[in-house]
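The chain below stands alone and is given as structure tokens, in the form predicted on its own.
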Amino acid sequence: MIENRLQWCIGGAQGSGVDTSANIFSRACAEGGLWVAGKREYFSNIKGEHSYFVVRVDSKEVHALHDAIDMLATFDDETVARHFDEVVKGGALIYDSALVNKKIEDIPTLERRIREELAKRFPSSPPTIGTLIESCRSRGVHVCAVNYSSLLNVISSKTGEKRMSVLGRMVNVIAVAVSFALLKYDIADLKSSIDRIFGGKKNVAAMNGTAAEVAYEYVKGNFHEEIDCRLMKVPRGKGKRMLLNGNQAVALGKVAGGLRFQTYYPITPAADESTYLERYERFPMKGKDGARGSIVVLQTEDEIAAVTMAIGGALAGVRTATCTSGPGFSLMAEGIGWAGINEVPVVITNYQRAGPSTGMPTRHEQGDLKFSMYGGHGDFPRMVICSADMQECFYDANHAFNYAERYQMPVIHLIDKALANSTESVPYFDPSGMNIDRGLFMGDGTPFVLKEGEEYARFKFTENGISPRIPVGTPGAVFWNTGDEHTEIGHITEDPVLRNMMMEKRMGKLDLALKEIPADEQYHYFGDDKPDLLVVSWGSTKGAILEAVDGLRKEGKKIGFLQMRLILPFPAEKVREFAGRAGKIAVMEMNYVGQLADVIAEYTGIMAEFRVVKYNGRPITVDEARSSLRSILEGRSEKRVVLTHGA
């Protein structure tokens, strides 16, 4: 018997309430104790598509997913067809019992690649959902059918609901709630989770509340197998948690760094920051005696607009940011180019989804690595920093701030679809040793003098190549900004000797910026201090990766992981120092070419032996990083490795 382990899978149509079952179920186990990861993964579409979520549970805190489901949950036929053969042995697959004649010819939205696969491993005749069942029964897999419609009748008599289309709306939470009673979890906390999860919608909470109650009978008087997996409640321990996902805690770093600006146009899947936070515009100042602090949350009518609006509102002295996805950023290169001219001190927070051009708008890559430092005309500064984690994301958030203005350069902030769409339980963030540092700003507070006949340098040549920065529109000072390149009060200019002094003024600060940020703030080295392989990554990809290691090192494998969390400017001779201590290098990355093995190459000259990528839109699973980085241990493994787990 497994307990408190357990990889769960829910899906559906899009639409019908996977997302909404899925947080159920993550917040009634995170109520208990319990720690979650989970994913979301949907079509790009409104409607009708299947999407489902994967959640992890453990007793102990956890990033990273599973190849494998010990329990699926379904209340369609699609998702039986889709999943099935992931289901681990000893597990569980619940279904319902009125789609078990149904051909899998018939799904309307399975693609043809899969209905065509299902018909060549069982030709014996059309198969069909119960074809699939008793493929899983056959591997010892536990199966549940459910009846949902005669459940909806039991609920529709107990809560006096008659209408189908209100009482539809509950198989999903039967379903997980059938998943509960499997897993003899208690009732309570999926019910405190459900009232949660419908807030103020009382009576939506109570015919819930009772679709579990009902439920919970049903496997009781209809299910008797035993199961290989249990759920218990769990002591919490000290210090609170919270349930969270990767846009909300971007947005939570914005708002606790100082944000009071930030643009948008809507794209996938960087609108859930901005629309997180347009919902909190207002929020309580802690010890404040009940001041309220606001920001403005600006929708634009497209990417250019949102760049040059989020320019502006950093030229008017407030921090200010963007979010946007990969082909919204691409639009933005010019005003960020026009941003690295004028040292604007602006955050672009990008969400890197699969490309190129429309791509899959909602499927995982780590695409915009090489665009992020490079994209633009011509040679400017700018930083791009890239988070792991929820933590990452939250204090990054805050960090992008700091940079731009200390510096005053343009910031990228990458982080990836895995990491805005995923859920996990962390540990509350604590904002209170975060340190604003405006840098050489005179907007604060900090006197603004000028001598008689003196005009204002904005872009004045000083040691570091810093200037002193005040608003736009402050008093006393005049300076002009332009695309174009200029003296040190803004005018334009092409003499080649002010040129080569602008130009080694502005990128110089790469240097100065280099030297500065902490090393913690650059990287992160785990593992052994020699190691045999070195793994080399960035973004999401460090939760797969550091279970993965942790598990080779305890079969006595000497194995290190460096994670790159600065990029530009890049850290080389740091890199150096951690690769010339390794016997082999092998980098990993979600995108095709292995762009972080190039950047490495560029800038150290060291060639990885090892490129181990993933591009078909899913993210790396533990299971995947611990195969790869065995076989190349074990001189097994191809120069290229292609990862490929993902339904």
Contents of the next structure:
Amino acid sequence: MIENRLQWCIGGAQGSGVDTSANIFSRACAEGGLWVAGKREYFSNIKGEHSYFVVRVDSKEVHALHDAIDMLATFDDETVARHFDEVVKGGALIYDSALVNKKIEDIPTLERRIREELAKRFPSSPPTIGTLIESCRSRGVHVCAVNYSSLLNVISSKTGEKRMSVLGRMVNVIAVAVSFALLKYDIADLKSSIDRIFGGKKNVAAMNGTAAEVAYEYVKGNFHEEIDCRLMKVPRGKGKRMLLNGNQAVALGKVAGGLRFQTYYPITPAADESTYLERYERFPMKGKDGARGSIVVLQTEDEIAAVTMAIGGALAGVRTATCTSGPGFSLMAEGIGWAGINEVPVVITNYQRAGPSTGMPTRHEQGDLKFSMYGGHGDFPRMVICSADMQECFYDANHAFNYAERYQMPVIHLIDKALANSTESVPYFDPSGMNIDRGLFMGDGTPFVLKEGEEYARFKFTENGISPRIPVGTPGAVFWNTGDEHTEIGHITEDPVLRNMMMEKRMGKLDLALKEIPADEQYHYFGDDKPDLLVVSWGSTKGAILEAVDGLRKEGKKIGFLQMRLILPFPAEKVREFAGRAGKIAVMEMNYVGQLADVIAEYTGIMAEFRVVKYNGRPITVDEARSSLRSILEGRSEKRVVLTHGA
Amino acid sequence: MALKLTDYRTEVHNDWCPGCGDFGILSAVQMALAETKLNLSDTVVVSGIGCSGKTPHYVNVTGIHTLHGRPLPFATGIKISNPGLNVVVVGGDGDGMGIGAGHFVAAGRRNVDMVYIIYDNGVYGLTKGQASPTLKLGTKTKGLIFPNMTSNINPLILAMACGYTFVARGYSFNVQHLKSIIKAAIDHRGTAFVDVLQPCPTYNDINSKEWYNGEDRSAENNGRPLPRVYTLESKGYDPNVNTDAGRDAETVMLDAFKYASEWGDSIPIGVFYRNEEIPTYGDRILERIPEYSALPPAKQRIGNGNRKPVADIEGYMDELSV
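If the structure you just shared is the form predicted on its own, then what does the corresponding form predicted in complex with the partner chain look like?
To see the whole picture, the full complex is given below, headed by that same chain.
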């Protein structure tokens, strides 16, 4: 019997409440003191295509998923067809008993590849949902038939609700409740989760509560097998926790970090950040009763306007940001170059998704590393940082602003779809751990006085290349910016000597940044000091790699994990140092070519022996990370490993 | 100390071609700023790319010389962040209605309180005279190898269709008249669009100063030039929307369309359409954020004395609490 360690999956057509059910499930677990990590997978579609949500539950904090599903909750045919093979022996599959005769070939949204594979695998007659259920049962999966329509009838008679359109929405709560009943979880926690989620709508909450009771009763009376997992309440400890996704973590970090103007053009999976900010555009100020700060969130006509408008805001002295994903980021390249040559602090949050072009808009990839570093014409300074978990998303949002203002350059904050659409229970963030560092900005109460007859030079040459910066509208001062090469004053020049000085001033700031930024903000290192294998990665792969490395170390393997947080300027010396102490080097990342591996080679001359990559749009799991690293350690690995798990 | 016209000029060498219509626009802008006594530090001229893009370097207020086609969003970001600033946007016709056409449309819909002046000469001068979006179909200027194959945009009608609340046209060789239009544009609450006919002496030999002045029509006028350009004021035209007085937006716009469609031997200049009944984008923000006037983004402190965040996000975390 496995207690409080479980991976649960629910699926269904987009628009049928899969998200809500996963939310109810996750909250109910969290109510009982358990930790959850979930990921949402969906098509670029509004209604009808298959979406699913995997939630991992544990008694300790979790930040990644496994391959296998312990319990699959379904209320449609397609979810069975796509996921039945993932359920482990001893686990459970919940299905609608009315669908057993449904032929796989009659599921229109199922890819032809999958239909053909199933037809080949079950050749005797056209396979049905029943065939797949039988296949699960025969390999030791507990199958739990639920007659949804008869349960809906019971709910109808208990609540007096007769409308099928209303009752029909209850199936996903039934699926959740059946899951919890099988797991012997306290219905009180489920009901309190339901109340919280439908808080505003008392009737809906009550009806869903009844549905939960009916489902529990049903399982009690009809299902007598013992499944291998149990969920139960654990003591909660003191710290407060929240359940949130990456979009929200970044947004909260931005609000605390001083964002006051955000521009965006709608794009998946970035837009949720902006709409979240918009909802909270007026926020309370610390220590001032009732006083409110505010953020203007502006939806632009395109991403070119988004980045240039954000730059305009930064020129007015505001911490501004825009947030986007690959296609929008591509459009921003020219604007970012302008911000580079004009030394404008602006933050671009890029939620990477599977490219190229439209690619797979709702799927995961880390494919924009090199574009973030090199996109745009000419050489100009910019910084690229990347966050790997919810905490980093939050604090890095402020780091991005600090770097931008301190070094007066655009900062690209790389997040990805896996973080954007992952939901995790995490401890509350601590905004007092943030410092607001505006560098040589003279517009935030800092006295700024020009001597009589003195002309303000926006691009004044200084020892370290940073010139005092004032916002537009500073009394007594005017200044000029131009995308042309310019003088200290900001007027156009094509003078070859000045050109060199300006290029050196601007680009030199990158060296300064590398010197000044604390090591902890440049990289994290975990594991053995002199590892046989050094794994290098960046971004959201962290959760899976950390857990894999932990597991391998427990087996006695000597392994270390270098998580890059600062990509530009690139901490080449540090990487060289870690590499020097290690045996083999493997770079693991979510793109085709191994972009970080290339960057390491470029900056350090070190060619990593192994590139472990994944580009099927689904995040790397703990199992994949562990088995690929184990193979390398045991000398059984190819130089290039392509990971492929995921539905 | 009272500001003089010379205070609005810089020492930067002006490298426009001799005889360029841009000089008239620059003078009119400087005069309009001086006469409306706009504070140098609180005023910003934002430009795109091309000859017109150099304008900010010649005006002694803060000048932001941006990217080709993008001055409007840059300016919008500045103005929204600090609504206390006076924002004047300048750009070419290719900049605004070619590469920047999407922003042109969106700016009309937003109605941010700023001025937008287009230097309209029908050609891309700095790249040697290619056809711009305002050049008529079939026109062959001297920089073109073949006659223009693309129909032209009517900037005034496009502007009205996009929702601009002030639509005017000036002529760069009638500087006094242009100055008065720009002053009215500055006074207008909302986005004021001013299309300025501005002969390019080097590349547009068709719509030249001589053509606008009607020097080719002297035979019809006893040997004296017969100017093509005339002012709307001379016709007693009323551009103002005043719904209560029976002149609603549709009525004025239909009149304005008629005048704006004139071309050839009679080309009207002046204010075609003015509608202050539409809320500015700032007004719209204010409806949602009552603090916006007093504490717009640029006026908010973001950190306390210890450089700690002043925003209190505890309540937002509570909403997400489990």
